[in-house]
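Just the one chain here, the form predicted alone, laid out as structure tokens.
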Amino acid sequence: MKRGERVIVIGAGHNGLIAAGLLAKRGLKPLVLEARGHVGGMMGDPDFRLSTMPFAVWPQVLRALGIDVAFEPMTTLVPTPQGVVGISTEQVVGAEDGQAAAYRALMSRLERQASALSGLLLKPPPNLASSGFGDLLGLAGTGLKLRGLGKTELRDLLRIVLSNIHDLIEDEIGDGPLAAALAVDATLGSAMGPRSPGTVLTLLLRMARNRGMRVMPKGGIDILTGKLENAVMACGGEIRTNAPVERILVEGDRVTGVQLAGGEIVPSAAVLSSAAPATTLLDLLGPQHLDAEFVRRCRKTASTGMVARIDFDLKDAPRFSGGTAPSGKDRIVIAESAAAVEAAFNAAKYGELPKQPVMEAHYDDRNRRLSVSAQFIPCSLKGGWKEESRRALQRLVERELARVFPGFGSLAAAARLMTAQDMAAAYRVPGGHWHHGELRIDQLLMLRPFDGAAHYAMPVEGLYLCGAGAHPGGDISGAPGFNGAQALLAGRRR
């Protein structure tokens, strides 16, 4: 590709905007095509944000785009019958002293181990088949970081990395509110419970940046979306909303552009898609352009979501039993223990609603809105999602919220609900999975989104992935968009 040539980016979520901004910085002319009426993807809809609390976007990504976003660390609050336990980067407040000390010691060790793995995330995963110099160099760098842990800690990492978070918690700190917070962090957005193998690895990959803590952009989440949008436009890129892509066009095993839902054809020699891999490859491209084994692996990718989102508009701020109200800088985890998290998962894996949903919540004190992510709510509910089952879920959530916030029922003025099934339809994500695919051992690193598709460039020349389904996965980090754009640029240099 030559400088000034058009590149189409499908989707204006944060990964699509980051990919487009980086390409624009390098002299190409990205055109971002977004099906919905707003940019920002799941965190961009002011009426109903699916993602309300980003993790820290990698600073290397922001520097590459030439933008500066100030992030404020959030405190995780875990309500208990004895009071609220607060977890921040500096301290643990409200927990039993011995358990708090054990938690801090465990987290300190996990942070070092996560840092040693971090070099694998902001670059394509190593291609073990090619053994190219770049792949070997990347592996060597990670190997040096791992060696720097020391023999004892490296042995500990190898012992736990593929194990489940429940066993680690039980061995190190025992059950309770701190264990509940860790169990939620290891499984959030996934169809895996604390006893599922590999949930320690999921937690470590989340902790590789900002210790896995949630952050809030100063001024609100729209500040981040706005700056990413401006980075695209400032360098000559273009963004079109309400422009759903219907088909990726191919001639002679090479991408030639896209066709929009209205029939308009937009030519381009390269397409980056931040849509889910199955949506990109099977729906937009079409299996006729791929070999049978590639199609089979794509279809077999685990991507069934287990999160429902409910927003409550409130008449006043909710208050914990002690009388204090959460602020916009607080993340609320509602789970009694790691055992309770596992119990909720056990119900969901059989297609049933859990008796006590595990929840992550954020209170927007400016708009008096409580945003709740209810974990382990099956996408395909036994008996189907009917009006009565939707009301049953809302009642379960309200009951748990009333346990944490006395009198909650009298505060709620209005509610909006989206199940994973709703998300699948609204955002064209198979299974309604936040991460566009399960974050499990056989779908991570060089196996993400599936074996043979891990390096962003797809079998049809000129087509690249740059969304949450690609390495290193979901959450608001910007890494898949950054890596996908780098892969296209590397191909352009060849």
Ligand SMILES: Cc1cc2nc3c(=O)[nH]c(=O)nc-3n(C[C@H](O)[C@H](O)[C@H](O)COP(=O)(O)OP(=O)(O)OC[C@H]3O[C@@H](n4cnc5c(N)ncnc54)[C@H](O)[C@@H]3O)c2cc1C
The other form holds:
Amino acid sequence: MKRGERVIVIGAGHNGLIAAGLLAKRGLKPLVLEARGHVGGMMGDPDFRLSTMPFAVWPQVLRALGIDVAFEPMTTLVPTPQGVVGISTEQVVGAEDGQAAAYRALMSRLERQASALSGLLLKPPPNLASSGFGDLLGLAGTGLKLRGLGKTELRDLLRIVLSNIHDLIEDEIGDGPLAAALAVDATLGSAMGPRSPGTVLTLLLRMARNRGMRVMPKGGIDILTGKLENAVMACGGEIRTNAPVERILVEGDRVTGVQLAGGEIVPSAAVLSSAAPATTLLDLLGPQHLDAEFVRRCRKTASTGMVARIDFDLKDAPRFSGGTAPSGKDRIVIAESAAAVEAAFNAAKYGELPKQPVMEAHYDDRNRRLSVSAQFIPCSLKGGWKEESRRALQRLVERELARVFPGFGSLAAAARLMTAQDMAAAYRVPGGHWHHGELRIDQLLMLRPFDGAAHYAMPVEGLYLCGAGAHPGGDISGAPGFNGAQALLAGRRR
Amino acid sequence: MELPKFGLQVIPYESGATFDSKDGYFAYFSDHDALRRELMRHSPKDADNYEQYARSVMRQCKFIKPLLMRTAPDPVRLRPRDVSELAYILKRFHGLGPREMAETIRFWTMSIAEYLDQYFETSIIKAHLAGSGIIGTGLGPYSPGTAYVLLHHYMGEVDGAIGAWGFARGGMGSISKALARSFEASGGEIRTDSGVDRFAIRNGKVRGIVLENGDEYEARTVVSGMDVRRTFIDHTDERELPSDFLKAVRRYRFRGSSGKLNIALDGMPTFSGAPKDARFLKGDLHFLDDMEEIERAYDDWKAGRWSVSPYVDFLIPTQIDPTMAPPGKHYATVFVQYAPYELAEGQWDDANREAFAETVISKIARHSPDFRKLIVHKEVRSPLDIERETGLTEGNIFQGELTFDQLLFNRPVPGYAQYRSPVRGLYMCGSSTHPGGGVMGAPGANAAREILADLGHKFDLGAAA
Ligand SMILES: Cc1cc2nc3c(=O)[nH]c(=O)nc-3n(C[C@H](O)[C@H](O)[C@H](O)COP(=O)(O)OP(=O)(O)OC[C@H]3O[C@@H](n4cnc5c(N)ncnc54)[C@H](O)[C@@H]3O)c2cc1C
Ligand SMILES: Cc1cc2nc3c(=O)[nH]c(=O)nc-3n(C[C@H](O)[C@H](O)[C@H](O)COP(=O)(O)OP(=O)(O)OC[C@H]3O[C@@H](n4cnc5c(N)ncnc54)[C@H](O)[C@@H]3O)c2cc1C
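What would the structure be for the form predicted in complex with the ligand, given that what you showed me was the form predicted alone?
Now the full complex is given, and it begins with the chain already shown.
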């Protein structure tokens, strides 16, 4: 593509903004079209944004954009009947000594193993299609890099990499609050329970950057969104909100632009979409431009969201039974044990509400807002989401919060609820999935979002994916946006 | 081993069926046309997709099958033999072509439920096929990795047909008998009632064994068909073993999940859902509506209970092989998934065993009104009983779980997946080695090849088969 040429980016989530920012830096003229009235996508919703506690954005990505954001590490708090267990980068407090030591030993081992895998993420996945036999050996070569781990840890990695977090917990630390936190990290956003094989890999991929710790941009999440937005505009890019793309236009086998919901046509030779893969390919582009097998695979992609968001406006700070209140730098995990995480998942598998949802919460002391991500709340509830079931869910969440914060009932002034089904509609993501599609072994790397669509460039020339549905998946990381933009810049075809 | 010559007759598998709670059924036939008619009766779409499904499973079987009869490479040590074996696997894998490579990866990692959802729309068809993905494992049909377990069950080969099952005339025991006769005919000797107490080891080398009755045998090569835990934790002096090996062996997972009922019957029971004289009654029968029912059965097991509505694999072999019972009488073998080795509440005592049996029998009786009154006698086996009776630890029928962390170069433990142990001359050949359990003989044959190589012999599996 030539300098100054227009590129359309669909969606102003963090990945769309990052992709646009990188293209602008390289002299192209990105136009970001966002359906909703705000930028930031899933992390930037004005009503719900505070519940997002980013896993760190890759520093390489921020550097490439020339952005400087100070991230502060968060402390994970796991309230138990005996008191609050705290997990930070430096230490584990409040847990039983033996367990804390076992947990730390396990975490440092996993950190080493995760960082050996980190080389797979900030670049396109290995390619099965174009590769010769040599490529496969090259992939084996990536394996050789793993040898830096040393024999013992490499053997261990090869053993656990496809197994489940439950077994690892059972072998290494035993169940309890630390296990609960680990089980939540391994399953958060997924339709998998701790016993589901593959949950160790999802954990390792999360830990591959910044050891899997949550961080908060100094000054709040808006600072990050604002800087990403500026990076686009500073280099001549443009962002339009309330501009839903209705169709991706194609002539021959080439993209020619997009049509907005109002009928307006915006011509462009390249379109990067951070909207979910199924939305991009089936709704916006249309199956008629794709071969039947490709469409079948796209349709069969697993994408069942199981996270609901509830935000509470509070009259006063919530307090744990010990009397302390969480700060803005704390991430609160509400789950008694890994077994409780599995139990919550059991119900969700059948489209039912769990008796005890697993929750992740953040209290913003400035705005007195408690934001909750409630896990294992199925997108399609048996019998459908109705006013009554929404109220039932809210009561469930309030009851659990009252267990952790005595007297919570009298603190809450107002609440807003968004189920995965609401998110599916709001962000146009199938199943309202956190990762725009299940992050599971059979949908990872060269199989993400599905086989034949893994290298950002789609079968229609000029169309690229750059959102969480593409490799390496969701969370606030910026990697798919970065990789998608690189693919376009490289002009790479599959 | 020329087993037919030594008395083994395999009766090929012909049919089976699943009954749902509304007395509907789906029958499975090994005969292609019969199966197609039956699929059509439920859904023409499923009938068409079945062809694709069968091809896909067949391709996976063909890919994996040769790997079962080979020693898994060690991807960490990477000696020349490991490198060439890895290259062999990669080459075969690459030979599949990009589409099939992706399919293969997905197949190995998917849940059986999702795999079947790709092809079929009819619940009872999926429920029927899903059983093979979970039998004997501590996984549910929604667990990733269960599509592979399906293969493990389909790998059987009767007279060269991939995916074919067979019944041994006279029962499973006749397989062991034929094997024993063949072995003895080649000059081998077998002593029963000769429990091994311990392996005699000196200076890191095995010297022989000591029996429970005190008898000692000297040998420079000893091969253990016991599982890895029994071999090394129960019958080896742990001071002879490296600590990381011991730790790995202790971690090896059995997790029994199956129970068994053997029921003597006064006559042939009838099934309310089956047409008169349905020939599929001779096969394996199941009673369930959908895959969710199996998953819920699994949830019970996770919580330390036997399934409230278990997955049942019911067979009356006396229909096929009347020699197994007096004339007019029958017996049923009922394989039950799931039952835990340890109950969360209480013990496997007579009362619980009876309650477990009652759960199973009442499930069957819901589909067979005269079943209960035909029962003359029954034996009930919890996983604990299976362990006590057969020596299968924790009652796991595969000598250990078939999950990724215990397959291929990880089976039984990483670094010792080539049938050798840390003790020189002491080998493993049971199903806790690659490629795992089931009556297929691959671990034993692979171990024999490695042992013969160490002893300086060449061994051609083809010639021995
Ligand atoms: C409840 C919940 C809590 C979460 N909490 C965290 C957390 O604490 N930490 C973390 O790291 N991650 C969290 N995540 C995950 C994270 O928010 C997402 O993975 C990430 O935001 C995805 O970014 P994205 O840019 O790829 O996609 P999105 O943020 O979804 O952005 C895509 C954008 O495209 C727009 N769009 C779609 N279709 C069109 C169209 N046709 N025309 C125009 N625009 C369109 C959408 O409106 C949206 O703004 C959470 C997710 C959920 C659901
Ligand atoms: C109820 C049930 C149903 C099954 N159904 C099927 C089926 O339909 N199809 C199928 O393919 N598979 C089936 N299996 C699985 C199959 O039986 C096993 O996987 C297989 O028998 C394992 O063979 P093996 O030789 O590895 O081990 P084993 O058969 O367990 O042999 C090990 C032997 O070592 C002996 N031993 C143990 N300790 C000592 C000692 N200290 N000294 C001397 N000897 C010792 C034991 O007595 C035993 O005979 C079933 C299993 C069960 C329990």
